[in-house]
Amino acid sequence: MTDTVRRVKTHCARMDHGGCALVAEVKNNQIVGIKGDPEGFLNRGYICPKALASPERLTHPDRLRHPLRRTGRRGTGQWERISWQEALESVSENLSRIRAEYGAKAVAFCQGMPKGLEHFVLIRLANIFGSPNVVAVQDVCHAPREVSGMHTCGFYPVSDFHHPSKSVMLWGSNITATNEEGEICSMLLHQLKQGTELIVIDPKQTDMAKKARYWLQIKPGTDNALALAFLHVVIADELYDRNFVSAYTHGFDELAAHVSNYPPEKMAEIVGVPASLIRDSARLYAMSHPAAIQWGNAIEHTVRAFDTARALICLMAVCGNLDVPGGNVQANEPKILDLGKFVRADLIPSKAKEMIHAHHGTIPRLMTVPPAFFKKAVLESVPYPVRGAYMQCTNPLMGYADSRETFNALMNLDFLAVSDIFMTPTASLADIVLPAATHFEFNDIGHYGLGHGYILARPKVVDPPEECRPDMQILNDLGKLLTPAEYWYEDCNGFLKSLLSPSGLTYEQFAEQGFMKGENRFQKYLTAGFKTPSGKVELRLSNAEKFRLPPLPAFAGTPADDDPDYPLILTTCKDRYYLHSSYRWVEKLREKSPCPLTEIHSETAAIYGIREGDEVIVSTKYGSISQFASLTETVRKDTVYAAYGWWFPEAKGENGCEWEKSNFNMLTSTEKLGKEFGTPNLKSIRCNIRRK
């Protein structure tokens, strides 16, 4: 022990996608201070409330600190402490038993959003084990943008804030409140000070909407209609990039004829935005070159996700903003290990045909199983039975659509193991619970595999509690029990060494450097074309008929039909103080967001006799929850924003945590799914509201 304070540079993680460079002050193996690093590659000293509170995760008195085995009925909270050897052997024996009886496909490996390398080590374990089924939430996060990009232009078009843009369009991206896969607000705010014009598409008046030249307060769930109206204006007014369109796009004439059916005057009533505002915004984007679209996770939360993503990529393309500095670019990876080699994709060559969702005809290149189809396999054995699951960094009972169905699926598993840092509602249903180390307690690498062209060093800051282990280490140890030991390392630092080996850097050298970014190379299509069947940007998909996909983006109505019993539109947004359902137990964060709030326009609240702070019942045809009214002028009058991710760690009793009471996913359903990604409607749901 020493009283000396040492300073460690690292990057934030597990409070969102991470990316902010931090300076941690450490004394006696405790973090005593956190600051933003002014030399930060992405954040330039910026730090958010979640990062400031992040050390509390490590020292919370209720943190999981020992492996646990269920002793009573599932979900009744009866546990016994066991050793790590017993825990790992129990997981191995049960998953091996299920593999022997039903086949490797009957075991699912589940993760929430990627937090670090653990996601890719999990995929590696599944591949070596022989299961094609890695279940993740990519159907509502990342995949609609990434995979639609792969089919349309051959890459995932990410906004380039590292170079100046004449205009930026924030489409469903509240970038000052939530971190969109490393797209941190610092660089954009700097650009705005330099004169970059801003367009914001959001049903809510966000902080950035107040800074925008144009704010389009769109009706939730109509993003594809608005994007098609933008395309109509750009093409009808001949504002498109003629040279790029002529040389590098496929199907422009078909797209032009198609979008002639979507004039702003026709779309205005559907999207809830004046036609003149649609025209002005479209013209500003088209006439600003370069221009970037920072498209947020919100556009992926309805059954129309594919049409929306496709329409926006078409908009980027016809305006000549693909793979140019300050536009939407194909990021180039640094010299690191290829993702396919890291996860040992070579060991399961038929994976794409064997995954659960292949049976349901989803889009090619979707490489994680949508939760709705995972649950169907558990409950109905369609297309085959799934009987066991290993889960890490995820809380499906709160995060998957239709929480009652999720509960039934988890209860019907023969075996469930969960690794986490706290006893979540999902962990409470497990047979084995493993205490994970959390960020700051092990060496990690951030942003690998996310398509932004850089990786971030997350060196260890303090030691974890004695029996808490990094997920990478847990998976490495399980791998040795479940599969041939030759595929695994002495310890989890082997993954870091392997990933960095092409660069020639040790992990210590990489940590000193802080980050590694691929070289800037733009307009690669000038010599190599686009990695699509036509070699061009596919405004009309060449393989549409082959894959049973719509060849052109379209608008086929709002995600949910009007219903007189449910006259309002229900949506939600992420809470700036939490990561999905995580950290309601962190005191500093709970103080800032103490209870679930439903935001209602003041005039709408008056119609329903609702006052500020009233307990309210929000209902859809799928269920009801209670939250508290927050009256505001920042949301649409026809729209209700219910809080998402709420459970109550402080609640006591057999069921504990009251996961049903205010849980947004008690209001959602999986009965209607987008064909391409298996995406349910998480937004644009019809609802009603009343005082309790």
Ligand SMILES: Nc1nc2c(c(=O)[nH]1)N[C@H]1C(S)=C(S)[C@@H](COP(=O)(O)OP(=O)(O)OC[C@H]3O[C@@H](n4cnc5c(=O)[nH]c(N)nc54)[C@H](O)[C@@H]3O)O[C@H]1N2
The other form holds:
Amino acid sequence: MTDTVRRVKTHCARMDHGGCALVAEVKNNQIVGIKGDPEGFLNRGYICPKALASPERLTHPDRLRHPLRRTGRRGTGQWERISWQEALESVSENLSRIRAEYGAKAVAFCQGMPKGLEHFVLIRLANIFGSPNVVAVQDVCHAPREVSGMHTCGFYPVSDFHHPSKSVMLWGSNITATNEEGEICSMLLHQLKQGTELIVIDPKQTDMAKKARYWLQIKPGTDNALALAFLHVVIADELYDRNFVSAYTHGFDELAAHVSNYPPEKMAEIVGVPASLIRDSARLYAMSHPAAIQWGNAIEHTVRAFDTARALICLMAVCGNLDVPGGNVQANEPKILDLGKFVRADLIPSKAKEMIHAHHGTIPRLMTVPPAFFKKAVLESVPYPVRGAYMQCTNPLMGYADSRETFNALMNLDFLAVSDIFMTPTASLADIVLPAATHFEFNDIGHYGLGHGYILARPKVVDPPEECRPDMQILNDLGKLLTPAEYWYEDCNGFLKSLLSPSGLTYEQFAEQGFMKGENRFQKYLTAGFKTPSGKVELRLSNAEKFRLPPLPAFAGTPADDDPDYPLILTTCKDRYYLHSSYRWVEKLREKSPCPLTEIHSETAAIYGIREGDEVIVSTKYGSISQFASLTETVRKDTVYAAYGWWFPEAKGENGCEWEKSNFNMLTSTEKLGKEFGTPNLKSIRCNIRRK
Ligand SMILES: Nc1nc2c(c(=O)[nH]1)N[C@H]1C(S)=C(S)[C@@H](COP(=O)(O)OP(=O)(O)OC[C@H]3O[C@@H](n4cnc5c(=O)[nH]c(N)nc54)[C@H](O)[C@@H]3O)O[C@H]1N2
Ligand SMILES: Nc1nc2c(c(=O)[nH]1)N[C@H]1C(S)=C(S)[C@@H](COP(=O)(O)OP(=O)(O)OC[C@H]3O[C@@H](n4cnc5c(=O)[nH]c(N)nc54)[C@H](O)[C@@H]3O)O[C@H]1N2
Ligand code: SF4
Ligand SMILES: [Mo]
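Which structure goes with the form predicted in complex with the ligand, now that we have seen the form predicted alone?
Expanding to the full complex; the earlier chain stays at the top.
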């Protein structure tokens, strides 16, 4: 055994979408030091507290280290240790039995936030197995932005921070805390120093709101109303890009007539922002070309996700900011294997018709099942029964809306296998639990399939502990048991090799190079038009009637109705020290954020007789939770921010680690869903609050 310190360059991952280049110092198979790599093309040396706590993530004494089989009743915490062979055979036998009895589509393959290549290997397994049902969290994470983009302009318009923008509008995106989209905020902060103007649309005074020229403290859930008011100003003041609009848009006159109904003076009260501020911000965005809109989760955390995303894409388009450097661009992929080929989409041509959500009339090109519809299939057999599930990298009991319903669905499955690194509330309900290796413990590739135009090398740094295995390896082995072996590789390096093969690079050469980026090509529409039915940006959707979609983005009222019993508005943002429900068990992070805090304006708190640190009960029509009050001036007086993702690993399995007590999703519901994506309201719910 050597005791010299090795330095390994890799990229951070699995604590958000990843992206920061890191240098890890390794001694005796342990990470002993970690820092941001000054040469990182995205982060230029930046590293956040989550990444600094990485080593503890790997070495925690309670980490899962062996496959487990349930012995007592489901959820009672009784397990026996079994071998990998027994575990894989049990998963394979159970899923095969369900396939024989109910058909392949009765098995769901579930994944949370995409973390690495195993996400796509899971889709591949589902496709080869013959199930159209990959359940993911895309209903509230990116699909509304991505798929609305595909229908409107033929691509997913991501903000381009690699080139200077004259102005940037951060719309419901807390980028310095979340590194949303893996577009590291270091690049934006650098631009601000060079004079880029900043507009922030957020109910909370975030770090970036403090730096902004204009901060619009919007009432949660009214983003589409505000975006329409922006469009009104841009069109009424004739600030739009005439040449672009006349040559490359479809339905401008209809949009113009439509948004004349949304003047700032009328919308000001709805959105809770003064009309003059709306006008000034819209003018600044339209007059500083190029400009980027960095849009976050707030766009897609309400039942109005589609109209909101559409209104913002129309705004990008009429201001001439689509696919120009420093605007919102269609990223060009490097020379690597096409996603469809990687996941073997060819093997399941009927997927779009057969997947669960097709029955619910969701938007075409949404390819993962919204969790609300997955639960309906499990609990009510609508549109057909789903009886088994394989879950990896996800904790649905905390992440899906309506946790009580999720609990019932998980309890109602005939078979549930969960791969995780820790015994989470969800894993505690499984029949088989598989101990996964995680970041730093295997060769991986980051940012594949995310539409940002680059992939990042994540070479292995240390060996995984005891029996932990990379999900890619677990799936490759399971694939051989469940489906014809010819579709699988000798080991999981086969996936890396095939992905990289068009580039001609081996994984080692790629890792040496660090990343691969597509070429900088902009304004592809000049020669190729837009990939839409009309070949133009569809301000008015030409297929609206066919797909039963609203042809123009509209404001159809707030996502949740007013309710005198619940006079306040509940919303949330992610904790900068955790990823969703993950890592509450990492001491270094827990010290920074020890307990669930509900943020409330000091004046509102005074009305409700709430003091700093009081234990409070936050209630909605759907449920109640307890958290601790944090008094602040940074949120609106009518809005309460409850913390999201809280369970208590230290409760050691008792009552599933108290998954109900402070869990935000006890307060959400699937009663009302957006038609296009099956999205529930996560960010604009009526609530009340009292001292416990
Ligand atoms: N109310 C509310 N609900 C939300 C949101 C919100 O803002 N508010 N956000 C939504 C969004 S944007 C998303 S993306 C989803 C997130 O939903 P999930 O992705 O399900 O979120 P996590 O709670 O982080 O669960 C991830 C799990 O993966 C495990 N894990 C970590 N690394 C590995 C690994 O390498 N292998 C395996 N097998 N497991 C691993 C972690 O221990 C953890 O249990 O939640 C959504 N739900
Ligand atoms: N630390 C950390 N980083 C993460 C994650 C994490 O869990 N923790 N999750 C990762 C994932 S999967 C994702 S998708 C991204 C998400 O990253 P973000 O898009 O930044 O997500 P959020 O923190 O949910 O919300 C963003 C902002 O929306 C504001 N907001 C709340 N309600 C409204 C509203 O109604 N309208 C508007 N305009 N704003 C509102 C919040 O105050 C917050 O500042 O982050 C990724 N990075
Ligand atoms: S911001 Fe994200 S990618 Fe960067 S160091 Fe932190 S967790 Fe890693
Ligand atoms: Mo997400």
